[in-house]
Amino acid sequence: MSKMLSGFEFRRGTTIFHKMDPRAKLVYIVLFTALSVIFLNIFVLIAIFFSTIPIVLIARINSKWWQSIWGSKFFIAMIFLFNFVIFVFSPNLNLMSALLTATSMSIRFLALISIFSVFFLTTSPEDLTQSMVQLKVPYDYALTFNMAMRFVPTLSRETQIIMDAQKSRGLEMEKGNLIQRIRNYIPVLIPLIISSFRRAELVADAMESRAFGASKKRVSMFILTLGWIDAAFIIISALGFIGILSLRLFLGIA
């Protein structure tokens, strides 16, 4: 879990994707997320997944991206098993159809993980907040979303620290049946919840000490502008979206 979430933590870089306007990357996310939801064909979903590979290579985020992919293997397996069990008992599907459908669902999740991992690894929280403000999203909502996404990897690391501390005290997390294993996580959840409340209180005090909300009219230190690289990326994303969507419209591939 912690390895998967580490693939959503921003890492500063000097590549063109790190310097790109977040709004251009948002276009890619929206379009290819829509394609991942629309299609169920295995080969189309694999193509959507591999569309992130050039971005990973150019942005030089190979290791962190791979951590998010490898860290999601448990969820991929659970999605496959859950869908296979559901579809194998469906009266309209045989065993092979159920297997293909479950595989498609797993690859869809993998594609979505890859798409969002690429975005958050190359987009700073400050740029993301500013881009949302320039898209006319209220600043309070933009800041709330930004802080939520920023603290996800932090909470993941804190969870791992608490688990290691409890294991060092003799807690066996993997011992017993399913119910017992769930109970074993209670000594992890309670400190994590308390720590989260403490962190939230610290953030609230910090915001209050900086007079957050005192002025209704905010002034930004910098304004994001779309360059030719951003425009080219938007055009490429749109062409890719149209090309893949045409498979459904003209060839009937779903």
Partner chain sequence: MITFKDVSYSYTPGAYALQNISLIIGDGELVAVLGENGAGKTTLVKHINGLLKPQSGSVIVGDTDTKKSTVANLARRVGLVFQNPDHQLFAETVEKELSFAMVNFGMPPEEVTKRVNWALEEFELAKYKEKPPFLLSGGERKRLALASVLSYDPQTIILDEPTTGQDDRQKTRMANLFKQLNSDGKTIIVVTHDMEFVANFIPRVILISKGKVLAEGPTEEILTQKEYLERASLLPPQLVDLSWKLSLSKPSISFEKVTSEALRMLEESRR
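Residue numbers count along the first chain shown, from 1. What you see is a predicted model, and the numbers here were worked out from it, not measured in a lab. We call the rigid core whatever largest set of C-alpha positions still superposes within 1.5 Å between the two forms. Compared with the form predicted in complex with its partner chain:
Superposition of the core reveals a Cα shift of 2 Å or more for residue 184 between these two forms.
After superposing the rigid core, the Cα of residue 58 is displaced by less than 2 Å between these two forms.
Switch from the form predicted alone to the form predicted in complex with its partner chain and give that structure.
Left out here are the partners and the other molecules; the chain alone remains.
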């Protein structure tokens, strides 16, 4: 669980994809997330998943990206099982289509994981906040988002520590049947949630003590500007989007 989270954790890098304006990357994730949600066709979803691979290679984030993909295997199995069961019990049962839908759902999830992993691995929280501000998102919201992002690494480290602490008191995470195993997570999840709240409160107090929100007008230390690489990436993403969407519009592939 903690390994998977680190597959979404920003690491400084020097590739063009790291240097790209977050707004350009936002265009890509918005468009391709939309596609993943619109389509249920297995091949289209596979194509969307594979569209992230060139980025992974350019940004040289193979191993971290793989952590997020491999780390999600448990969730993917759950999604597959869940969808399969629902379709199997639907009135007009068709085993083949149940299998197909469950597979599509799993690949859709995989594609989304991959898209977001690529984005978060290469985008620094500061840049993202700044780009949101420049996109006229109110600063409070942008900052909230930024902080949530920066807590991801803390959260993954903390999960590990909590698991260690409970194991030291004799908790065996891997023991018992499925229900028991899920119950085993309670002693890990509760301290995780509570200490997150505690920290949030602390951070809020600390920020207010340093006059956060005291003046209406804020100034920025850096301004992001869109360069030609950013523009090119936006155009490629848009073309990809239109290309895939036209499959639906003209060929009726859903």
